[in-house]
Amino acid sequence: MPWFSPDFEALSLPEARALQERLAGLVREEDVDKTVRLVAGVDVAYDGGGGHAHAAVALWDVASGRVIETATASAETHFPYVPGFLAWRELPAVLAAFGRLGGHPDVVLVDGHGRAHPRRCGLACLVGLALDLPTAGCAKSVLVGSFSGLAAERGARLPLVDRGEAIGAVLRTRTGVRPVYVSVGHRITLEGACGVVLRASRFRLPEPLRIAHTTVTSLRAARIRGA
């Protein structure tokens, strides 16, 4: 990953903005070239003061519908807390967690945004580029963009639009439940990303993300108790 440097957290905001804009041009949208058997879910949480980011990765088996492995990591945060730039705070912990994962996912789902970002380069894009894996963002809230009129049934889908551009999809994963916001991270199409999210979803969130969230919440609580 030639673009990734250990000292990226020392970037100024203008430098970080320029890097995001450049990396957005490296994101590829393409069909996943093999059967999706293992899906990784990634979630991040902060300690009470925001000085550390904790990341969890849950590896979910499509055939059995079970999580077969989890990995966690924590990293001190240095980059300032600025909306639209949070990926720079979270990426070190996420990559460290992946470094501890034994299995190799076919697709990665990130609790966050990919192209559905003001500079079209959110955490899912950075993770996908760093790992060179098919990656999609699956967020619980909108960062940028708008939509209206989503049907209530599971599988209902509308474009998420910003400045006239479809930057993602608003997807209903369970009838009558709030939607999620899916966007391309890297090496996957939006259609393919929505398909993976739906296939992995029993409740509102896909199972790999739901388990990753539970895992990272427990990790954060344990770190706070031990502080």
Contents of the next structure:
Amino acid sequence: MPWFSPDFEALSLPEARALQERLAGLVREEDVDKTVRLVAGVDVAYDGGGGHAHAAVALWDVASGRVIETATASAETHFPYVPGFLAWRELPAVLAAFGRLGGHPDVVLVDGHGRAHPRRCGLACLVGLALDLPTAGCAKSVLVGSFSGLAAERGARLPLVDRGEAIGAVLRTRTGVRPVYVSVGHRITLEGACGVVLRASRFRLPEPLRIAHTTVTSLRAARIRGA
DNA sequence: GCGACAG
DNA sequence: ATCTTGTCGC
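Now show me the form predicted in complex with the DNA; what you just gave was the form predicted on its own.
Up next: the whole complex, starting with the chain shown before.
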């Protein structure tokens, strides 16, 4: 990850944008070469008025439907939240958490978008490029793009379109519940990404992401009181 | 100018 | 994301 710098705080908005435009060209859309047995989920939580970021990674076993490992890390945030630049704010804590993970996931699900981004380079793409692992974005709301007429049944799916381009998929993971927005992060296809998300979902969000979320929430609580 | 805007 | 209690419903 030659482009990775722990000094993201030093990046100006124009520089961050230029870097994303360049990195978007490095994203590879391809079939995951091996059977997906371990799926990781990553999530981030903040405290200290957003000054501190806590990240949690949950490694989930597809066959048993159980978590086999979790890893966490914290880092100071040096980049504000600006729509389209979320990666520069969350990447430090996320990469630190992965550095503490012993197992090796076949696919990583990220809470946010991948190619469904104004510059086709969201958080999921950056995480995939930095770790050189297959990643997929699974966001709870749209950043860019539109769609209409999604069926209410679990499994229903429609392309998310932006400027005439299909940048991701709107996927219903549970009947009658709001859909999630899936997009390619790196080294995976949209088909593959949707397949993993659907197979890992019992409720609206994939289990790995739900577990990462509860894990990071408790970590933050522990950190706030001092632990 | 007015709204939209991942987490 | 975060600030916040109870409550209605599957």
